[in-house]
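Okay, so here's just one chain, in structure tokens, the form predicted alone.
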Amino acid sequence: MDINVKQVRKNAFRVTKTRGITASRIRIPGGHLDADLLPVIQRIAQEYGDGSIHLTVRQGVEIPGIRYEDMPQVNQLLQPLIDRMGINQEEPGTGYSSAGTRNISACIGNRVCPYGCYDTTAFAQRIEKAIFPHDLHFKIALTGCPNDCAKVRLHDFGIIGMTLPQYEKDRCVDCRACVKACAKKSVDALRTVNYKVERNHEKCIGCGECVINCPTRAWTRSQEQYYRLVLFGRTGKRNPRLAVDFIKWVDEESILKIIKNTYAYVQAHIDPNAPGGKEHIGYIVDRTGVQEYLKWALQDVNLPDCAEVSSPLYWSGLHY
């Protein structure tokens, strides 16, 4: 067969080893999949793969085995997990437009989780539908707290839940519960003053371990929603490094609109000569200047009061 490779990699095919054979990526935003559609994947694997599925690092399934003459009938067979998953396609029944922004991946969140203070798939579901498809290449993740389950800080977009507590004093019976959690298993910002808890607002990561911990809810979560926001994360053969606080207390509307400008800088500053046609993040920011990259990033973006944006941004790790 004579094969369009770059169209196989953007319809979300691999290029594997073995001559003639490639394999079906298949997207699950956020991680969350209904026990209905697995029916789906399991008779693309049977019919046109070998029989077997790949569970990805990123939270997706790949289906080896299936042979390249075979791609149509498989994406015809992937209508009801797009349409499902409400991933936004060019043309039904051709399988996925893009496949360059990689699967959004979450930890389980709050839906589940006593410490995520946050849906992480709802978010991620909705960054998907905001920025899906996208030829560049970009790596988001969420987490729903700060124990950081879902590794983010190796992305090029973190997203941390936060809760900001609330703290109802008449409830209080000084019971320590709180103070000894924070102390324990989080970063110590709690201490009593007559009696009383005092937080000390500057070093609170907003993990919520005093909301979990307070046997008569004198501390509750927020309504508001709040995020940590780092940046630019990388694994790989050159240069590895981890992503940096960038927001503290950012909202939801403001990470969406960021990512989004970020998309914008990018495709006017990208390497047109990179391999492949793809330039980390990280390095058109290191190439263009931080400040640079910040004036694209926060254009029209309109913080909540209690945002706290880090400065100056400065990277760490190893060089070759």
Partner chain sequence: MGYRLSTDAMNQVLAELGKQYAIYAPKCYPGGNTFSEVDCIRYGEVHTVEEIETERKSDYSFKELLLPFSETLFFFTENTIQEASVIEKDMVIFLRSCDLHAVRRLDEIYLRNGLPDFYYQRLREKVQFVLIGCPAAFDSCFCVDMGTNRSDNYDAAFELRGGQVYMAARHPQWEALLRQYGEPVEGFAPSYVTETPTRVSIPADLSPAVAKSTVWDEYDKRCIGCGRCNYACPTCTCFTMQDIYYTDNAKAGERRRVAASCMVDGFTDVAGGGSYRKKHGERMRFKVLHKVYDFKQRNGYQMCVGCGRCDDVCPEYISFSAILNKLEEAMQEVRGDGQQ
Given for the second form:
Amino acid sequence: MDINVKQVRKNAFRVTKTRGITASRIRIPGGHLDADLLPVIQRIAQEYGDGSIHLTVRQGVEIPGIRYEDMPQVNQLLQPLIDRMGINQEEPGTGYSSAGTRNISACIGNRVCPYGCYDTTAFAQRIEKAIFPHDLHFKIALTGCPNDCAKVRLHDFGIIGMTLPQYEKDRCVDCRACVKACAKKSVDALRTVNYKVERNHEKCIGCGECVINCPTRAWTRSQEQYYRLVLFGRTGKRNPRLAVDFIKWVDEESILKIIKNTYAYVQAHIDPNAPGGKEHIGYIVDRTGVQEYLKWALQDVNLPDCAEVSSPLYWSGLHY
Amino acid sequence: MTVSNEYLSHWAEIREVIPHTAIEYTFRMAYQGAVQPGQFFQVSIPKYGEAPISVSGIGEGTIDLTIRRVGRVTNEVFERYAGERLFLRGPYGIGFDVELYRGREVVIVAGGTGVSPVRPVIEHFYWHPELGRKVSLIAGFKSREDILFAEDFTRWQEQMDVILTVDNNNGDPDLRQGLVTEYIPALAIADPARAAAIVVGPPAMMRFSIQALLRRGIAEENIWVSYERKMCCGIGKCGHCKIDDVYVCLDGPVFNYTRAKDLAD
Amino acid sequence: MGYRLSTDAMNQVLAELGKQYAIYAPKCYPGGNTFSEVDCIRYGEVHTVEEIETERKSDYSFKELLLPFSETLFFFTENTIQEASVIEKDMVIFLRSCDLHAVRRLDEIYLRNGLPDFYYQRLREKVQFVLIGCPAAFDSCFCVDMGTNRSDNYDAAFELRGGQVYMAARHPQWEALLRQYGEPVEGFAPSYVTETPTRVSIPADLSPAVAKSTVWDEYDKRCIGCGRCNYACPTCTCFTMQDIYYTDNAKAGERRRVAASCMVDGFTDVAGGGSYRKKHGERMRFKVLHKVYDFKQRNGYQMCVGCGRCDDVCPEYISFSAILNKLEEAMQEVRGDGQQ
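One more: the block was the form predicted alone; return the form predicted in complex with its partner chain.
Below is the entire complex, every chain and molecule, led by the chain shown above.
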């Protein structure tokens, strides 16, 4: 059997432990899928795989038990999934054009969850559109609110939804529901002064508990969506660590630009001898220094006036 | 048609401050106008707030307001002294109709600050001994330090049977010991069927005292109570004092027990 | 006489009215609700027909126009008190029949229950009501059973039918405006609801004895005491007083009143630290009986107008109408106790 495993991998198939057998990895940006596409996955699994599927940790689907020689047929069958999810592709019918940049995962977001501050899937799809296909190993995750159910701090880019609470004091009746909720469920950023509420903007994490708990609509959400962007969390062998805060109250456009800038930075700085061409961004930043990274990352980024950039950035975590 | 603005208070001069306990003072206020025992005023201090305070004394051109130092509203009052002024509006509510007690034996049972609203009634009997056939007063406080109107009790003893009790008298011969309800069974009541009773105090104390009075043969329609409730307006608007279909500020705070007995908070 | 107007013509009528009146109607506040990207429908000033939300029920009622959530009563310095001023313009309020019935309840408390309320009255005298024709009930409405589905005490009636505005006015000046901008139509009467998906039945022998029923117990745990039901209710009018002194001038300040809720902690707190109805089930009983028993005892008609907003707004999915429908069983339960 003669297989170019590098091409196999780039085509989003896995080189498995079983000789002759591969697995197809389906991207589902934002983790939301039209149910009528499930039969496509089912058919591939039943006709070319072993009849099972695996739900991946990044919200994709992996279909195991596929013979390498069936990859072209599988790629043909994948086309409706690729089309419907708007995955950028070099040539129709050839499957995924790349696999380095991983599926962009997201919690269920505000399509369903009451805490969600934005449509996580839509933003994930927008990022996917902007960066895929790419061979660089990037992990991006989005979560709807600071509860961080998507555990985005384990990713290279973690995007945490925020709302900037708007307070209409003439609708406030001093029921204190917001103050209590903020103290018990969030960061205790609210104080009652003269029977009205004062928000400590420095402390506020934009979770929206005040809005959710307000019975009179004295608290509402900002029309603008804001995010907290956190950088370079990772698990893995040498130095597992949580992502650190980079920008608070940042907007969607800036996040997209920063991610794209980071691709350019990695291309310029990645170790040319990295095994498999894979070097984790965080280790590159460790090597070049944060200042060099920031120079690239913030190039031509127009942050909103309210954005707060953390400095210096410092990661800790475990060192083995 | 423009109606008058009932929410606007009027300045009243503090004539005298009479301390009772560490936390309770009586403010004798200059006041011209008719006031009924049992009625209340909305007393306010600008920048802090308003609270309903029962009239604890009615004098010539004065009213007494006995105020307990609890909460933000009433603390401020204690920092003011004679010559200073307070904002008042009122009087509000339906008080005690002392004419109803003319020629009858009257039993008054009061607990703690509940003595304040009945004090004008007691004073009325004190100054008009010809009105009541016989007045018995049972007043209970937590301790000697909590006793309000201590000097008045001494004076009242001249005209009426007074039982002053505290939870623990620590051997003090001037004070009885125990709950007010314990002294109801032994009260000398010659004609229970015609006797009248007034009960004011904390909810549990009122409930048990009334039960004891009923057991003594005092009729439900001859018992009156006064209720303390949160009030923000005094004029049937704010809703805080509503119990069932009754507004304490409009229909009370004094109620005949036949009405009060069915009221459930 | 009714009139038919294009929306453009109606907007000209509104512009004319706007010279004298501030015009309020239910309108959409995009993304203005509790959860993200969920609209809030509540009252606000409108200048065009397009701004008037007629498709969706308003989450909050008109009452905040007459009894603002937070209202300054007067300003004070050490020696002076100055009444807060009232808005200069007169007001037009667009509302549905249930809410127009609620106005009567507000008047009952604020003009008649005890001394009249100065602040309410001075606003009330400025208001003209425009009834919004209501052709179909929403899921949680039960106006028909509460007898609030029809109103004829409006100053004008308004309805959108097939993209056209139908109006009728009793106010002579408005009538003239409609004649100028619209064409007369015979027999226009605002639509009203004749059946509702939600039905309620209140036992004829309902009495305070129902307080002893176990029906209230489940709300000890289910209800979170947030007060949304009260704040959304068009007939809840309780308030709490607040005195504020300015942080930059401790000798001056203002007295405000803010909407209060009998479901929220602190409603019954007295100065000595006592309080009543600590359990949420007791608060629920108090509220329910106020709406469908106590008020009627005092004033001869039910307070609840059946708008169903309390059902819609409850984050714990507690349905007021469902409670009303449990009252019969609750009465049976307490009657049974009496017989034993």
